[in-house]
Amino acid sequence: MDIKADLLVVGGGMAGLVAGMVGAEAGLKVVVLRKGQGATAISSGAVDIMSYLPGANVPFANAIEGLNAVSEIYPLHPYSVLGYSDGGLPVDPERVVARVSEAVDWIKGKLNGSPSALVGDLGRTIQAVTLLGSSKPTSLVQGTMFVEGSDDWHDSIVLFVGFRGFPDCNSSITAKNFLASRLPGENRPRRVANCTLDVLPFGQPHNIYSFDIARYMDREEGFAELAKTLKDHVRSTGADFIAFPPVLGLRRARANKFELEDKMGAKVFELLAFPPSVPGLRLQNALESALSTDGGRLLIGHEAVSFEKKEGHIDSVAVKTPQRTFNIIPAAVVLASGKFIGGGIKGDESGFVETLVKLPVVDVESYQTAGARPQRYTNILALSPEGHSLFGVGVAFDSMFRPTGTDGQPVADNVFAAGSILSRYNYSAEKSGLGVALATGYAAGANAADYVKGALP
């Protein structure tokens, strides 16, 4: 049986979600189709906007330079469309600044409260802490990830927690990484120190995974031990921060961070995670929340395969499931299919191709990548701050975050498109992955929106 929506998302992860969200709050009729998890569940739960410009070893001052940067630079970049006039170029940089505000105020607000709450702006850089004990600039962090004053360890004891048969973190190691990253001065701690917890109802102390651990963490009884135990490695050392890894709960992480600060009398907060993380899938469980809250349609499990385009409008969209195949009567559509974890992008020997409408895929410089080898991409060095040009290929758009052909013109009137799917930015070496997702998903989606309601052409 077909499904008529006033707004078809392809796309369950960041971007697509917040366009759901923005569509659903507009008043349309919502549906999002997820096919599996995408990079949004598998990241590190904190949201960069603009750390870097790409081949820079010195991070931005905070997320408002940067975008002032990229303004001025890359006036085809994601970020600096934001900024377009009514009438397409110049870059108005300060209107670029207030949309992603816009944007991010409005995040923080439908995830307040949730167990991913997020803290931070764009006029403070925050340095989580990672679990290799370095500090990584980032501008939103959750709740559980952040403490006031953490940024400024002068004359503290730190006290780094690790877990008996967690291999993601070694405890002794990020201690000392920690206090040898710090430069002698008022930001370095007085002192480090580290303890391993047992988890007792895994069995054998090995191969306990970061979801075990937060599992365990939900229930009463097992927050209850742990608490207990911790309390005598926080005793005999005096701690006045507790590190964790990212492990504090899916359902309780909050609640267990403020119930552990009452009882150690020291300030906790989780480490930054290595993808998959439990903090990855708890932003996305909220945000699959905030989407149903405001009476948008999440479909897991569900592909979109093909579709039907009459006189420039995409009529239909055929969605597939392990048991059935049926249409999707979309007034309008969003991509935000992702790149290459999503699916929404692939590449072989003969080349990129957008793998729902078949778009042209373009490079970071908006070049056709047709024919193109994958490998033609890729920097002789694995890990480099120019980062990989493979990371900025993707479709081209328009100032209304339409896909656009190799004629420059819109594909069709009603297709829009949002996150990583886009071309013109590499968000591996600037940083930008989940900011570019939020920034571009809330344009979309206003857009789709507009559109649905005869405001936009």
Contents of the next structure:
Amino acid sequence: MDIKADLLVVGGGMAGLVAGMVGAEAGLKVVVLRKGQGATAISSGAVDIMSYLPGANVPFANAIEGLNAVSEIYPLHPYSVLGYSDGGLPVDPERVVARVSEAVDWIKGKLNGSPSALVGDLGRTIQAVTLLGSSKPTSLVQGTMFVEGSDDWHDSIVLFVGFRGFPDCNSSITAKNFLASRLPGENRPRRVANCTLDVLPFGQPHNIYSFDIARYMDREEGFAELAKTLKDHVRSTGADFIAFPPVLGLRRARANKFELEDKMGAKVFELLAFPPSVPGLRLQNALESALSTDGGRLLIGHEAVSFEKKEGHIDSVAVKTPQRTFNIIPAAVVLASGKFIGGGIKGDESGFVETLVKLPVVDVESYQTAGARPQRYTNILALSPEGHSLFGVGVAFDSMFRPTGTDGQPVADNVFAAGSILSRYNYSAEKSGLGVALATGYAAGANAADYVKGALP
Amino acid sequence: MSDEQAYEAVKATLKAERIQPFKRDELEAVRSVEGCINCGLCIGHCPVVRAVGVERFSGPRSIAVELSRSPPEFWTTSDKVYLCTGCGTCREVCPRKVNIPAVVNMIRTRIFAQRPDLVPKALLDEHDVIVKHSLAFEPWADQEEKSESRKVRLETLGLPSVPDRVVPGADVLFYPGCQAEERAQEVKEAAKYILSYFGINYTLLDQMSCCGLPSKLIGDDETARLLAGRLQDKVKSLGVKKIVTTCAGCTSNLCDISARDGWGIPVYHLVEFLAEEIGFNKVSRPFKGRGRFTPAKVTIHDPCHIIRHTSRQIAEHARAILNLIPGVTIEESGMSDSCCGGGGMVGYHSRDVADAVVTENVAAISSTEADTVVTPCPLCTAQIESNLFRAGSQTVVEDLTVFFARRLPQKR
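Please give the corresponding structure for the form predicted in complex with the partner chain, as opposed to the form predicted alone shown earlier.
Now the full complex is given, and it begins with the chain already shown.
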């Protein structure tokens, strides 16, 4: 049975869900396709806006400085496009900051009250502590991962918590690295300590998975067990801050944090973890339920497989489930199908390809990749501030975020793109992944809504 | 040595080394494993891991990346791979669509062929039943008792009796599946009533024969293919154009084998058939202008074999159909798409695991305060019913087919 929609969004990560919500807020009938889960669900659950200039060792002072720098240095960057006036150059940096800031305030409002409610703003960098004890500059973290006073550890005692049988976090290494990575006198705590708790979701102290503990914390008995076993460690160390791996719950994380702080008399926060992390899934879940609150329809396990185009207009997209195929007849489409994880872009020995519309794939500098092997876009160093330009390939786009063909013209008047399918930015070197997804999803969703209402300039 | 002889010689060595080459129709799933990026998202979503932890069930990723490459001794594989309920959640959340449920069946197939001593005893017993009767359940010894049980069920539910019919050349084959044929007979009766109510020219099989899904899940690929072939012959000789079933597992498996073996016949779940073939217009007509319906507060359970192995659209149809019935209000439990633990033949040998999986569903269902759980699958019905009962819940569980049929006006 075919479905008619004002707006069809292909992809259910940050960019797609945001575009879908914006469309639904504008009164459109929105359908979002989510084939699987992608980079948003796998993420650390922190939203980076713009932390580094590619090649730089030192992070920006804050995201506003980052956005200003990008506007000046990379006028084709997706963020810079937000600052175009009358559809073109030059970039107005203030407009870029204002539009990203608007998207950030909007998403904070959307996620308010959810387990992944976000804290932070563009004006300040949060130095989030990771499971390795290192710091990662970011702009927004979930409330459970934030603690007031974390920009100044001076004179405090920090207790790092691990769990017996939970291999992802060795709290002794976290504590040592945390201390070692801070120079004496410079924002260094007075003392660090670590402990290993016996909190056993399934009764045995080995092979415990982060999601096991998080789900256990969603249950009263699990949380009670945690509070009981933690108390002595807090008392004996005199901890001011308690750092947990991010396992405080999938649903009750916020309540658990506040209750623990109350019971322990110390500030509690979650560290940033490796993918896939509990906060990443919390973020995905919260975004999905925000979409449905807005009246958007999320089709899980549905994959867009082909499309029909007439007179520069995509008027039908074939959608596949494990055993069925049907068509969605959209007025406008937002392509937010991701890059290599989400599957929007694929690369193999025959070159890169955009998987649905077969758009040409360009590199970070807008040159056609034209069959070049992905290896060409890798750096000889695995880890370096330059990163790999591989992560900057994607589809080319115009000032309205419409994907463009080799002639530089939009491939269809009703198709927009958002998130990591876009080229001209390197999220892994910049640390800008979810930020660009948010800002471009917000903009592409609004453009698509304007298009449907006939209001697109 | 000719090429042919060389091929046979190599094939014999494979056998000695317990290496079982992949069948052509298995290759797509095998290749999908290459796409695994090892992210581990599936582990966080797997309902079995959620219920019993990674210590007991190592999770979908380990099946895809480690157990799929098990050495042919299968020592370390067998205690894990039989705990998968086959719900398909892993494949659904997987960014790369790795077909882990198919990999599970492939590993079970190889264990069954190479190391039957490692197959849980209960599954071998079940295998014997299937081979002997071509049914997933021991059939009634006494046909009269079977019909007596049917009569009691119909009377309790207030459903009319519609005689069985076998009509060669009918448009539609109604295939009830083993559970509705032998156990939950009311589902078969309700479906017959619905189909005749809407004037569908349907037929039954002269003799019910299993679709082969249980054999496939046991790892007995040979019997699974034999049963599929037998059913194909029956379907062809009846000359039907469509197949309708009321069982979630049969829906997805019949879709699979119909496509694999080129039947050229579409397969529908009854819910889907009502929505897409009969149409909401016609389906809503019996309820128009009738105000005497007793209010019912229902919550829905969506069977995995429908939503994750066939299409989530069918779950939307189920809600749309329930909404046509006056007096029915739907209370979403928030866990409707979570596996009930009844699949994958897990309950046959590890009841504790199957029942641990359903715990979350039971809690969510209880929190809705609905008076009835409806689900379009007799197997889910049985699994949820027994666990709700054990939890002391008053909530009734009813197959959606039965629930709908009971609310259709009866022609007098």
